[in-house]
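The chain below stands alone, shown as structure tokens; this is the form predicted alone.
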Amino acid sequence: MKETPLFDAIVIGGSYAGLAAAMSLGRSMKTVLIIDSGKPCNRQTPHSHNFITQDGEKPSAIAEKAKAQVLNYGTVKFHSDLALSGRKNENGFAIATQKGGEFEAKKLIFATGIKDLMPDIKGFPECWGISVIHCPYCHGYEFRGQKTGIMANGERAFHLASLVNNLTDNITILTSGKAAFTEEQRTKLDRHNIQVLEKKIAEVDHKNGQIKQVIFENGDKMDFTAVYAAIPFEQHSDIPVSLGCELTEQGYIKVDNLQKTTAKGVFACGDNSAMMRSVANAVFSGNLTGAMVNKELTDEQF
């Protein structure tokens, strides 16, 4: 029977984190396993934006040259699989996957991104990354001067057209219900001509996930070029939380500034622990926690 290896670190998650950090690892000829189920949650976006060097890149494009080049240091293996269970064990960490195999390792990397969980409107999950958006900074110039919605309410909707004001001055706040507006928040989106609707969406128009009006339940049809909308996520991967790994109150896994976790040896990076939610802050995340991995494991050793 072969012996199963004990690897250094396994990554769970293959995208923009979990590759920068199995790179810092694999320079320092650290055994690495990246398990990665294939499905990113920014595969429907046509181009990411606002990364040096990738400004206008297809997102896949970025994470195939990664992968090529994270690959090219031997000491770091990739296994398409996805990780379905974890357990703490006398070497450290196991993970059990899908298609039936188990490995174990020192340390734990989470790179699982977060799961975004859709509002019952037809056509809003066809025009999710593409014309229905969720970060100005990583879309909106291409947006500019546009007429464009924002689909949220209370603090976040006014967060969002606070920064939004500044790359159009055609927008209009989307609450599908009552709003839930300060006093001297209404009276700054009323300064900006920020006009604010109640009524309920019901369907989002579109042609191949370009936005071409919000439908409402009465009836009532808006045109728009894009939408900002604020959703709801989960965890990916529940197998963090079931190590003893804490989640913050917004629901994010709970780090230090050096990436750990609430769990010994458990380390997270990427969309699954931090608000920015952006390809350039994911490739730091993951560059960071690949070097305090390995700082981790110098120092046991050493």
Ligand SMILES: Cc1cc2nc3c(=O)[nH]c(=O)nc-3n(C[C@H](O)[C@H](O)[C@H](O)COP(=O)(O)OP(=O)(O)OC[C@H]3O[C@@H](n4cnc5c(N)ncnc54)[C@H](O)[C@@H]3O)c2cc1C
Contents of the next structure:
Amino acid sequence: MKETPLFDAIVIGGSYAGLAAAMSLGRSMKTVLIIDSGKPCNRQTPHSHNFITQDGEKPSAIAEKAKAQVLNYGTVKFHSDLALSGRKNENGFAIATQKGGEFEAKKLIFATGIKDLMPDIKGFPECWGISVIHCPYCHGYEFRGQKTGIMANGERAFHLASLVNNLTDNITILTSGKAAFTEEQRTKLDRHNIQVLEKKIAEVDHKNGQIKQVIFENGDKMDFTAVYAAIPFEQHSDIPVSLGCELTEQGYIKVDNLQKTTAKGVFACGDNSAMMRSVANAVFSGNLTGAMVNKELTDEQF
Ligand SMILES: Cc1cc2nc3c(=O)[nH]c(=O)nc-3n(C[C@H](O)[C@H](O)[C@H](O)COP(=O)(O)OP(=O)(O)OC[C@H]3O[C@@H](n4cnc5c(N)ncnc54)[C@H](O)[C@@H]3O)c2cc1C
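Starting from the form predicted alone, produce the coordinates for the form predicted in complex with the named molecule.
The next block holds the full complex; its first chain is the one shown before.
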């Protein structure tokens, strides 16, 4: 029979959340395998903001520095691969990967992030994270005072508009279909001179990801320097659900305040289980997860 190595924990996803979890565990001398497929959600963004000590840094530079520091701990290993499936066994869990690996661990940590689902708008994916952005805290300051669009509708658009209004007074909401605002919301938008356009969007015209204009299906065009977009997402990995982890109504992995999922021995951290999407939050929840997994392992052995 083939021997598979048994780790204290396997961390699936080796970006900010996964690396933070692995560091806590490595510092407690737990054996950890990080499996990572190298596709963090912010990979197209030139500069990451709002994470102290790293403000304005390239996203990959933050992750590379973190990875080098984590791998200084001799009990932590990094394996570049895609985790394909997982199952429970007598030791805890077994994970199978795309490259044909099978690894076992007593505990599992999912730090797999989320997959943004791009709308069917020409030019949108090329601008994502560059001039079509998801969050005013991450990139809004860089576009302060600029002509700004908000590609969203209803509550989400209203919420974004209220925040972006702190940064610019030149805002147009692009609902790309019938607007869905309450009378009260309309009154507030009007009070702040926020225009609402219902015309269907056909294309984002850009140069190297920098938006120039939005082109509508009827041929009209409107210049913008930045556009916020609220887009749907799905989980990167279906392994958590296959192991019994419940999802929330919004599609996040359900965790308690110690990052435990609804499946025993399985934890989740970072974007896959939190609405607050930031490097700082991913690092925080990863750090907490590492400590909680270490506590659980310790309680079982001590
Ligand atoms: C365009 C954009 C720009 C952003 N800019 C900022 C910013 O300026 N400041 C800020 O604070 N936040 C920013 N964010 C948010 C921030 O990037 C995320 O909150 C953060 O990356 C979440 O970290 P994570 O580790 O949970 O997930 P991710 O960083 O997305 O990493 C998930 C990792 O898991 C791996 N993975 C997934 N499934 C598997 C599998 N089955 N097997 C192996 N590996 C797997 C992926 O390849 C990836 O490496 C931005 C987000 C986006 C989308």
